[in-house]
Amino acid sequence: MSIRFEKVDHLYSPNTPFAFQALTDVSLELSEGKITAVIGATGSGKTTLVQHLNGLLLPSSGSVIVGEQTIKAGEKLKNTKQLRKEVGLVFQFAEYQLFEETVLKDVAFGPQNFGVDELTATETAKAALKTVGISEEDYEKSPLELSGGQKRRVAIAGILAMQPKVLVLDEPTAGLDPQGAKSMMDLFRRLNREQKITVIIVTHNMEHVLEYCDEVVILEKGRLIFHDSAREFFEHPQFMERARIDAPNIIRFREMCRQKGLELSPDILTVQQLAREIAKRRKKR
């Protein structure tokens, strides 16, 4: 599903004394089947610029074309509950989003609100949770009974449910440990592979948009400064300083090298490829 931001500006509670523009003049095109990474430094415009994926917010100037639908400044949004069931929006904490009285029924209720039958519904919820990792017998327990990482992985089959075209996540690591972390990116990074879904992930975490992400979109203050491929982004340290992000371990430890003379090959991304690199210098000596 292809989308597109054309002139996109958002201004909040206009003519007011509150009124703030998040989003100035953005262009830009997302590409269809790719795991994309929206960085920037806090009130950037990251979750604005999401949220304008699925209808949550409307473009006080300029438009967005999502797929067959164009949403445009000044117009009632059409076709909102198919846009929605397309673009499957995460919040963070998503599992605040939880509210039926079972796991089951609350993943089973994106369907059923799209006119899908209960059994329907149920093996589609019963799939989802699979997918996400979660074990029948968590299945007939109420959400509040689970650990915060199952919550959040309930909270995105509940999207998946829906089996949208695009997965759209807003910090969808954000307050869990190092492996929890590591076990969602490599769920995302397996719905984008094996069902073909285009991600779209806002974060603050390098590690992970070296490891897991195809393309970078960079946001200052309401305005697009970078939009490449990640390894273009990870070649041009500048840009993560606008963002006023610390670049990952690996690229600061080339970096370091290269200080002190020791010139390695920006293709070096994993700590495996340096541990190659390193043994093979020291044999030649």
Second form
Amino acid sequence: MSIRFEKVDHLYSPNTPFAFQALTDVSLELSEGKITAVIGATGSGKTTLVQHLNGLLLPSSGSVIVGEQTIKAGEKLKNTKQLRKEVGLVFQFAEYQLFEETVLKDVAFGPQNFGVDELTATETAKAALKTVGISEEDYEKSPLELSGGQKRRVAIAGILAMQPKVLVLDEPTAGLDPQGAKSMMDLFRRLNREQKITVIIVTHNMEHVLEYCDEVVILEKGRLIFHDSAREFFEHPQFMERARIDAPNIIRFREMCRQKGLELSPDILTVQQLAREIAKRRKKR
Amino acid sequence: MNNITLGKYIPLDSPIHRLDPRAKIVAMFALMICIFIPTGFYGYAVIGALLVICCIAAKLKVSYVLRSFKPMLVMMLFLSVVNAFFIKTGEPIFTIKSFTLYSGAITQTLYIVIRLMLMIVITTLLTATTKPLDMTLGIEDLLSPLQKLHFPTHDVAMMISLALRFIPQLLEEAERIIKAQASRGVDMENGSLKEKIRAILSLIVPLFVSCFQKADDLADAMEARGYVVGAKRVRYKQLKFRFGDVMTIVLVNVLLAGFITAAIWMGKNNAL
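Show the form predicted together with the partner chain, please, the one above being the form predicted on its own.
And the full complex, kicking off with our chain again.
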């Protein structure tokens, strides 16, 4: 599904003393079948941007085109349900949305809202729970009994059970331990590769961007300042500075080497590759 | 969620905003009492004029004040209908079949509606120009004589300020959960009764869970910083009466005295 923003503005609480322009003139086309990172400082409009993708927020001016549907400013959304089914949006701290008595029921809640019967919904729920790595003995537990990381997995399963074509995640690894965060990111990559789901991730973690993402979108004070491949992004450290983001260790290391007169290839993205390269160069000497 | 007018502070800088919260609360009470003293439409005209001046001084927009009437609209409508049927004083105005509308019904209804509107404006004026925390400080100070009777004024004030502090956060949280559930296909507006109940449950359960969690966390955080229920505390923000505050209190008391005198005089001369 193609996603396109055309000159989108978004204004919160218009005509009040609290009015706030969160997005200004954003034009953008997100690539299908890729993993795209949306980054930017706090308050730069990342969350506002992604909430336009499934019609939770409507543009104040301009239009958002998602697949067949066009969301125009000032027009009511025609097929909201279809849009929300196709674009699954996982909120920040998604574990707070769990409410059913059991894990399985909660995950089956989404598909049932889209008119799937209970039996089929339970089946898709089971499949989704398996994908996110929740074991069968937890299916009948109350969601509140689970640990924080597990709760978040259940919440993500709740969205996956709707079988979306696009998965949008707002800071999915916030508050998780590094191990949990890594397996979460692995999950998104698997979904992207195996089920061909377009993944859009709002994140502050550049190590994750480096390791998992294909493309990068940077927002600054509600304006789009960069949209290109992740590789191109890491070639331009000034954007990281502008977005007040620390570069990943490996990129910083590469920059330091460059300053000392040692050029390393931009293809080197992991510690293993770096170690191999250093070993190779030493042999040459 | 963001268009709840009643009881929302509007951050502006005006003479009314700068008044001491205690003076404003006392003034509000005095004006409320004035409204309930029977002086007829003349009295309401005086209060109305005073309130208009205050609203202008407080730089409140007309649309904002008008919006605060909205929640009461249904009640006002209900009142007018009931009054039209049950009040049978004054001159009959017109008759449709067995129903006759009397002039008494109209004046009575108008009287009550104006009274309600004036009360709404007064409370809006207070809440729109006073920070919730200043308000609780004011309430605490005004209740302090009750401490002699071992009434825990400080604890009550703390409870009020904590409750107030969480209102915007809860609204935000509710909005977030509504959005999260909407992303899962919940439709809060349409659908059968069963679907609607489930939709509301999907909002209320997470909201309750997070409320309890927040309350727990806050209690721990307060204890960690040495808060003990009932212990004596000093205060960071000291309220001070200034000339304007004293003048406000004097003014509303003069007004109150005036209203009482007028009511007695009118009662004697049957002018009402």
